[in-house]
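Below you'll find only one chain, the form predicted on its own, shown as structure tokens.
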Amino acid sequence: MDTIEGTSATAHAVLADLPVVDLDPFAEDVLADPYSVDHRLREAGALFQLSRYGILGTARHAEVAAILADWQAFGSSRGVGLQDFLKEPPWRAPSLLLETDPPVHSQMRRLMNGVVSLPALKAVLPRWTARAEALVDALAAKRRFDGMEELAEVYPLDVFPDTIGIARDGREHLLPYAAAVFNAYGPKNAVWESTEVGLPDAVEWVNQACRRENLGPDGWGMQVYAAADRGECTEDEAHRLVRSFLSAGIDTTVSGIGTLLLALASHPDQWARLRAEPDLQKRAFDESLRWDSTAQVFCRTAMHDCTLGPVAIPQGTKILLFLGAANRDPRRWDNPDRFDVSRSSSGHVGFGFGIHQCLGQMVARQEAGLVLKAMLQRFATIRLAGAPERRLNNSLHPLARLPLEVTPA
């Protein structure tokens, strides 16, 4: 690839000097094991050309964090996947949180911060705690179980939709819908096509479930509609904001808890240390997200002609950010491939960075923290009881199955 379409003559010369990486980051073998290529991507250069897609890429922590922090130069409103919303309409109405920039994003984020607040999380804490303890009690009695199908998927799907006020009938659509949302950020490959099966039914169910008349009266969803009644957003915007709960707050939390279970079961020394030093629990979850990022890639688009370091980047240029590679960048982390519960993982980009940092991270941290606390009290040991299996996704790195065996405390 010699140039990127739409660049100026000056920028052509600069971009043409960037290293070219002829690798498909959305190939199935790469999606199954992204860390097998991350070293190659980081060492290609601070910025490189991805010849398969005619875009730029970066896999180093400094550049990834800088792009995520600079929304004025590198925006989200043209799509956070390969698709450019100015050239091709999205498959659904864009997310008002993930796929907008200020001032729209600021208004919507302020509204949602008022709903997903610390007092709101404290209010649901007793109920979420009781459900975590009951679930882990049952698994301790079983001793052998699938960490994904019986814990990481069950717990968020039990507590979070109830909190929003989503009807129980039809919740089997939640995970397929969320998987499709994140698959759509990549190309229309076989992985994306696999999620299209049953997708129209899932989309229709989600659209109906998020309407005012179908929500429970006391949930977070109705609080969003109350904001619409106060004039803080329109009725349609309220519907789209409630919909955002079902992608940002479900699949990523399921994957995050699964990753935590995998990390602890794969590192018995770290489990033992965590039981001896329970004050490290909060660090353990963030370290698991750094060690194996739930979100592996997202895009940003140059909103005007700008620069990143010495490189002139023309308006409209897409840049693929390799979050998982950045979180294992040896320029930022000592011994980055090691999972260490005592590590301060501050600065990891597993939840994004800057104004678009994941709204659901407080929810994910509370859910994962309650599950982990219950496990530490009830499991003396936890180990793998078989080979983990991955579920392929164009932008996430989720598990499909995680056979575990525990010894009750």
The other form holds:
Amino acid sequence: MDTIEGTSATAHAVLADLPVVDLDPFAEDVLADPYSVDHRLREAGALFQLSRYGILGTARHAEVAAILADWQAFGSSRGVGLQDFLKEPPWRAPSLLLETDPPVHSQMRRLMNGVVSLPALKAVLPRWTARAEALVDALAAKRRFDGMEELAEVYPLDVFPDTIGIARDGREHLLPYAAAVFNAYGPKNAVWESTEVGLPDAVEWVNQACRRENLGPDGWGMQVYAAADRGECTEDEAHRLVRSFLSAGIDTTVSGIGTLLLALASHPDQWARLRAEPDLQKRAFDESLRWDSTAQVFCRTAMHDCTLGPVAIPQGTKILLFLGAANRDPRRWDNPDRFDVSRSSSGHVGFGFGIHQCLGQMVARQEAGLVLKAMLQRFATIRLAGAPERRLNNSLHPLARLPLEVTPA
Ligand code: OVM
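Show the other one: the form predicted in complex with ligand OVM, since we just had the form predicted on its own.
In what comes next, the whole complex appears, and the chain from above leads the way.
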């Protein structure tokens, strides 16, 4: 089978006819370097069997986007990881955003879009700008620093929990909690188990932190409870929606800013272009997400017997979508492995696509954009001062260490 698009075949292929891929996408060497297998996955076929997990996969941009667009056929309410919520209970109450379908999803999303709005982002802009400038000033004076420990892990934790109205004490639980959330979309391998150490404390802390009485009066968290007071959701739903901020809003931006730093430090010509052509700055973060996607994989589940091009897909079939590989599909991008700030990366699936497309993408762009702007004003050059190290996660592609050296502008 070559492509699933535009076929008029009347007899449908069955799953057993699909190409078989026996590599484990959650093996540690693949998690460390998913781009070592992206070509093999894309070229296996438009749709393939992942024999290790008894599910399907696709790594091509057109098919990934088509599946994400068709939420009626390929739903999220049976879980967006390997685990099928109909067969096994999830480890935590399902997210009301990520792990639901319409009509519940639409109602919750509408509520949250009212909180995470352009005016809300504008209101925090002066404070977020000042924090980015102060942080980058201090790093400019040091010249050598770790891009993860001293910048990418610091800035989102500095601005985002305050914006939500989260208590100060115990914030060290936030990154381990999110790492566990994203590990749980993969199999129960050693990587998943590594984040379970100490997790009960983090889960309990997050559950407390999201309660109305523990939120600051002016944050986005309390605005979710205000929506509950208006009858737009229940008190329990408000609690779970605030939890989404802490699950999806911190580790992702830490990882995304880290990837942006890695992209820039390893492409000095692109740094020079951004300094010479400031109009390109707004494209850099999305291009870095296309080039190395923070969110590498998510699943959908066939909600009824359906077809994808020539293939008949039975209800309950899980399909693993390789977002990172789709973002380097040569069918969609010229020179896909090249980080190029002048390209239009629009259409990348690093924030997903369709009705579930990242609720916080404007937040992430604002954070990354402010860090980038502060750096471009202060650093003439930025380069790697040592080998980057990865932190393994079943669905994210994060860095642990990123030694950098900068020269002042
Ligand atoms: C949530 C949630 C958790 C993880 C990821 C995500 C990418 C959402 O709890 O809503 O979106």
